[in-house]
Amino acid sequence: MNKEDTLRYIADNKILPDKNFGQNFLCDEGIIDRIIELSGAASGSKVLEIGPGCGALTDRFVDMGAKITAVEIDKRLNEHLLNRFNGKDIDIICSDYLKLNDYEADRFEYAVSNIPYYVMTPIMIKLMTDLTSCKKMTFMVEEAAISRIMAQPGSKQYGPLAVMCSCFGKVSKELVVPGASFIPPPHTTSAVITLTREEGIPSSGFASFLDKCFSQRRKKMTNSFPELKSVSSSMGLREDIRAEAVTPEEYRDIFINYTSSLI
């Protein structure tokens, strides 16, 4: 869908973008083509799309023969998606993805989302945690947020999200997307990133473990998580090490050792 098609679709169906859901509809066919290419999906691929909006990406996945499940929180858009793709091989779920539990998450091979900026972190973490068989994730995010996603140990932006992404696999910034590629145009520049699985997340408890470790990021990690003293000591980590200085690889090892000690 180009800009004219999108404007016509919005007018015909009376579905103005809702600011409460952070809706900015992608209407640049060149960017849409590139995202589909970057996603890695092909005919028969099992794809999860979060926030399909008007269905610009969804339409391409359906045409290529992908087995797509689209999760849309907006009841208005959900109704129009159901009508638009009536009779097509697609599963459309009207739900807040962050509250979605029983959806056979382990069957998806690919995930794609034009993520509303205000819920970027929880959606990315839930996807990395839930989708245990996912090979690749492709996200549209605010360009400024990439500094948090790709932050290195010791930096101010380094936190649970950066650790999760690094542990999941390879993180790549693929392209910058100007505001003019959306209706309405956002006030910030967007970017497309990909996460390609390598090792993946150790287990579903990893995210909450990291939150606890970073709860007092500038103090000794063992102050906020005393149970880690024996584990960090056995790994040769300094007793006074702070959460922001621990590498993603060390976090993975600490978590595995810690959870093993609880058995």
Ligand code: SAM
Given for the second form:
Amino acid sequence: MNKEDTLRYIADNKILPDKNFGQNFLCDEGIIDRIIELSGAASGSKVLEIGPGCGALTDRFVDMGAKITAVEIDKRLNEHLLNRFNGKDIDIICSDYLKLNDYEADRFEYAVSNIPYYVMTPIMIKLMTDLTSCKKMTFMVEEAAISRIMAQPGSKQYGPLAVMCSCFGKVSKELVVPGASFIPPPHTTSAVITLTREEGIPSSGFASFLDKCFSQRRKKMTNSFPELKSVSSSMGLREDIRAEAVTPEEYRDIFINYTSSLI
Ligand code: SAM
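What does the same protein look like in the form predicted together with the named molecule, given that the last one was the form predicted on its own?
The complete assembly is shown below, putting the previous chain first.
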């Protein structure tokens, strides 16, 4: 649907975008086409979408014959989606994705989200942690957040999110999306990124392990996490290394050595 059609559709269905849920609906067919293309999904692919909204992206996955599961927090939109996709091959789950458990996460091959910006970090971390077989993730994010997602060791922005993304695989900034591509337009420019799996996340405890390592990012890592002393010295890391200087590869190795030292 183009902008005019989307405006009419929203009015006809009495959908009032709710700021509290970060509702900025995509209304630019060119951008929707590119996201579908970038997602890598095809007929029969198992796709998880977070925040389908009115279904701008969802509709394309249904049309191509993908096996889509869409998780939407807003009850009003859920009712709307159930009507719109009545009789179609789709699972619509009404839930806050951050509270969703037992959803057979390991079956999904692709993940897509025009992410509600206020919960971008926890949603990305949960997806990378839970979706152990996912080949590719495609996200619309605030353009300004990309410096955090792709931050390098030693920089101010470097933290658990950048380490997780880098460990997951290849991170690419694909395209910049102006505010005019949404209804209502957000205040900032957006961008589409893809994460293509290479090694993936070592295991489910990785995110909380990183949070602990970064809890005092400028101090010696072993101050905030003394249990790492013997692991990091056996790996030949400097005793005074700070969390912000440890590379994603080193974090992976420290985590694997640390968890096996607990057994
Ligand atoms: N995918 C639609 C599109 O591109 O037009 C809507 C995108 S809108 C930016 C974000 C959507 O995520 C909204 O529909 C919002 O209600 C939903 N949402 C917000 N927080 C959520 C959460 N924690 N779990 C699931 N959905 C959420």
